[in-house]
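In the block that follows, a single chain appears as structure tokens, in the form predicted alone.
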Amino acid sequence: MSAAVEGEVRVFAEYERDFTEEADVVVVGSGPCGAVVAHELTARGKRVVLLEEGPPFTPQDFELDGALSMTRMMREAGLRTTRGTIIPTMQTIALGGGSLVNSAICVRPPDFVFEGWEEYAELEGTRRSDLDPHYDAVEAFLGIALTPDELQGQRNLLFRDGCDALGIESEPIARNVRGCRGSGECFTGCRARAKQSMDISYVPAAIKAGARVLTSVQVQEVLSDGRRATGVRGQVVEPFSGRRSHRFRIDAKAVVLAAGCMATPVLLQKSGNLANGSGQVGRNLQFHPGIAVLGIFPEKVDPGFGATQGYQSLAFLREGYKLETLWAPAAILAVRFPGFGHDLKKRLAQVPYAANWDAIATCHRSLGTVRARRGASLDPILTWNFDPEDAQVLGGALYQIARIFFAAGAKTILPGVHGVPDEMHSLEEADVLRTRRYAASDFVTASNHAFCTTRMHGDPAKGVVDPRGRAHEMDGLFLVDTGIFPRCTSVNPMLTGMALAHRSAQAVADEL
């Protein structure tokens, strides 16, 4: 096989045997961040070679069966979860990542977060403000907007009123899409390719700059000589088995590491503990737990139509959580249905007259960690336990939830928390959920946010990066996926991930 040509994806049928390349830069991992990165280097006129262990996907390769789109589309065929508090978590592995199966949420947090950040990690230039510009540039390219009422659906436009009538704050939600037909179909893959996937926006234009991207490989270790990094080193791999074969050596004047909040700390541990005199790489692991109930309205709210996630609100940002819209195949919310045989099928004919809602909570109390297995898996060993003080917040969530769902119409809600009736017919039934002392394991909980496990800090001994994603203790190594974040962000991260690879993009091309 002849060396990669600059503007080509490679994928696995086209590797004949082992191979090396040089690039500016190496870019380990193809979603948001890394894709954001590899596009602003190559624009900037330097040589990147992008690479992904996922294969690319296309509609034909879509399936709409939830369970069987997971096994394909996710690590550990979507049953990666935690031990201690247990708590299912999904990553992707896809030419594009996790933006092929996310609800598109693009949201910049507030002031507050961002000021919260500067005093938790003792960190300078990284306000609201200051990364405003990156925000502005990201969606800009994207076409980042809120989604209209025409695509909204019932279901959406039911939490619109039921927040209008209990004076709650409310806002559709804006979304990286063009052209979207609110099929509802995020989870399992856009089949209009509406939505703007790293795979379609993104990496083709870093194609189209002269970055090389090669799918189908998976990096095995970071290169150093001395305190600089210098390359990558991995195995090709078959997609949907992992099947291993052909090796691979990638030298680079820089190493950015993108592979997400999970691999990229593992990668690092099997790269003889690389960049870690603090401590902190694989610590601090965040998520943003979420709980949904399912409300069921008089008449047909037919949820099969409507943006995924298209109404939010905000309000409830500085109590711990925010509250949004979401729908995903009946056969995924079935898991959370009471009963049995019978039962659960009467359940499931009511799907028509339902809508589901959740929320998202900041959890600053309860961490986790990951690290690396013995031997030659990249599958990382997840330690995470909830905080009693953290699940109240859920309950809190849960009753304002109850609350909207009854003021938008609903005559039941099924609120899917242990210790409570399966069903509840009316707000006075729902004040349970409010003056209950809840327990980490009466939730039906999960979350495909993760942080924090690369920490930035302003002090070297306290954190993995700087801000500007430049590892402390290693030349030419740059860390740009959400294990770099501090803190939570309270919102939806994928936007904030992508500004923030925004301005290290710079950084990385100041350093060459």
Contents of the next structure:
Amino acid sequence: MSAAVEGEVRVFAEYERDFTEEADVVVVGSGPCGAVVAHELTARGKRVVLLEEGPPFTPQDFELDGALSMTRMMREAGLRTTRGTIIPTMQTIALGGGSLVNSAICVRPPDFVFEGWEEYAELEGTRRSDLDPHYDAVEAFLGIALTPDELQGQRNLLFRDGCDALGIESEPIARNVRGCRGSGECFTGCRARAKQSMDISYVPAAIKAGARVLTSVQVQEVLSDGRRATGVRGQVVEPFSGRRSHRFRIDAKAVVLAAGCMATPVLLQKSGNLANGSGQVGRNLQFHPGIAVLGIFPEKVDPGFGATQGYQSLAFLREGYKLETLWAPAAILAVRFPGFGHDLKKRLAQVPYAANWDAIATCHRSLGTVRARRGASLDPILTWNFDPEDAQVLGGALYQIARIFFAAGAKTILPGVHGVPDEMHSLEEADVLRTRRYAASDFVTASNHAFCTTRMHGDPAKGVVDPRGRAHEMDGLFLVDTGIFPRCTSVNPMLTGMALAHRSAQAVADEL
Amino acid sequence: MPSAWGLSAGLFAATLLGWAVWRVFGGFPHAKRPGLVLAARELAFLAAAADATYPEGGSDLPSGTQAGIPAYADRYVAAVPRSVGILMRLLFFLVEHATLVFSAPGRGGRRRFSSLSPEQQGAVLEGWRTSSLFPRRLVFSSLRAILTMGFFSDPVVLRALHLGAKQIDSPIVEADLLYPAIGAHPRTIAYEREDLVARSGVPLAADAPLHPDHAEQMQ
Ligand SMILES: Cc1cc2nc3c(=O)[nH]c(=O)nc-3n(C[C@H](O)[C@H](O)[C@H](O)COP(=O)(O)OP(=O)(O)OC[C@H]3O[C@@H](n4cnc5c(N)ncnc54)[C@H](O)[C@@H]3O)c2cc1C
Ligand code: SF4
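Can you now output the form predicted together with its partner chain? The one shown was the form predicted alone.
First the chain shown before, then all remaining chains and molecules of the complex.
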């Protein structure tokens, strides 16, 4: 079968046989980065096919239970972890990628982050001022705005109060939402349809402009002819079971990989180690690990209400961490309550009085790898080692969170770290968080911000792509997901991924 | 012909093996409801671990078994990829049987976890939790994570903690004209452009009605 209907979306139930299609550009992955590129290229009149392995989720497909939701929306049922230092990391399998489950936090990193990039990776044209027009365009498209007070809920406002009391700068978080109702359930999918995840924002706009969107299709190989990428091939996969069926091939003048920083290097490795003369494909994996602290207040907080993440402080970015408020399904957060038995039940009874705040640390020294498995699976083998100095930074962050909690009036904090008391009732008691020498395994940490596995570098011998995502060694091959970051953004990565992708779209168009 | 010594050594070995097999696999209560994937012995272990982690009494919250943790864990293991499910079942097996080798404190401590007294079960869990060995702590936190997820799936628990999801009538947006429910054909999309509904943007009220899955069911 050969189809060339412009502007449509195809779902699993529609595939009946093997097929081949043609396009100017094939984009692999509909997460924030892929969706932006697909839209921008379609808007420039290019024939675009956007391929996504996951299905589109409608509100009736959302599962309220956090853990069961993960089994449907996340790769490896949400239980993907690294070897070396064990850290859980989640990647989504759905139309819209990570934007469907994330907290919609949109932050531009400050100048010094980009100056660091330039110096570290010998780059030109990646200053904040170079990217600002692209940030502007994405922010305008998605209606990104600061979270208003009436949607914050106590859990977020108490953070502001604590920061104010200590003279620490803090601010409401800017988010890609329209009509948020403060349900605090961004993680399991926005039933209010307020979150401007890619499946309800950039992807429909791309379709309207003429893009073809094929869902439930797994790309298994990038096709090439000598130095030129010529398309992709793969198979249809059934939602949730991942059972493979019909084969497909898309021939295109340009291939854009936006499968995410875990999947893109695996695809390149599985395609005959494509674009890897530098040996950097799958190396330099960096996380932005997070750790959360629970605080118990004397008055009710009712933490279930409010923007999932509504307030933040960038005051400690140069020290290596960012502070935020956080909510997630209770079943997942409660895992952080220590102990068991009657003690645990007593603590859980305090949930209505609890707030949960977190720190995410930059961790430039902690590196890992992504490797393809033997056989047909595209799930990566991940390795990562948490550097002791980076672990120490996280300890410092814990102490700052403790300070803010006590300044906001918390009576108890639960730091959730091995080797210190389960509960602390004063800042004096919490001092140990600052002075302790930590081992990586002391923390219950996790990271859904991951980057650098196909990093950009000015020197083709040291990186995979140039600052516009063009593969150094191949023609017609672009990489545009967070894998191309040369280093961690120090803030939440989605917006930067989209801004870079917005810029790359022009480079792709220029090459056609 | 085997010698008399060989015969009795063989018999002894077979008895020993039989005893070991019984200690590991035998003597479990019958589960009232067969699991989706878990065997009766695994459900019995989960019931014991659930109540050791969330015992009855002490607060308004139900016990682990009252909250339906074993059935939830069964559903969860059925939902995760097979290889992960196998690891989870190995985890259950490990905690259930570790006390056959490393005895729990007190009399009769060399029994399966599910056969120990509540005090002994508590001591065993505390041993896993506070071990200086990271892998042992990881066993505890992994098991407790599964039990806790089950505990928080219970609407009674969610309501008691004011965490029940509110009823939200999803507005119909442009995307709803494009995608059918997962598994369905696009011809099942019921909406037209005229059905589009503006997003409300009104903050949820504290006393807004709960989602039917979390609301108290009328008898
Ligand atoms: C729970 C959670 C909360 C987060 N919160 C925030 C936040 O608030 N703010 C923020 O900035 N960041 C947040 N992040 C991180 C952010 O979502 C990611 O950095 C972002 O989604 C990365 O975008 P991407 O396009 O690079 O990749 P992804 O979003 O991972 O998209 C890649 C897409 O490619 C598809 N794909 C992969 N392999 C194939 C294949 N072989 N064939 C076809 N398709 C394939 C995937 O299914 C996926 O849809 C969060 C992440 C998670 C998981
Ligand atoms: S807080 Fe609730 S309503 Fe607001 S964007 Fe997140 S899921 Fe949607």
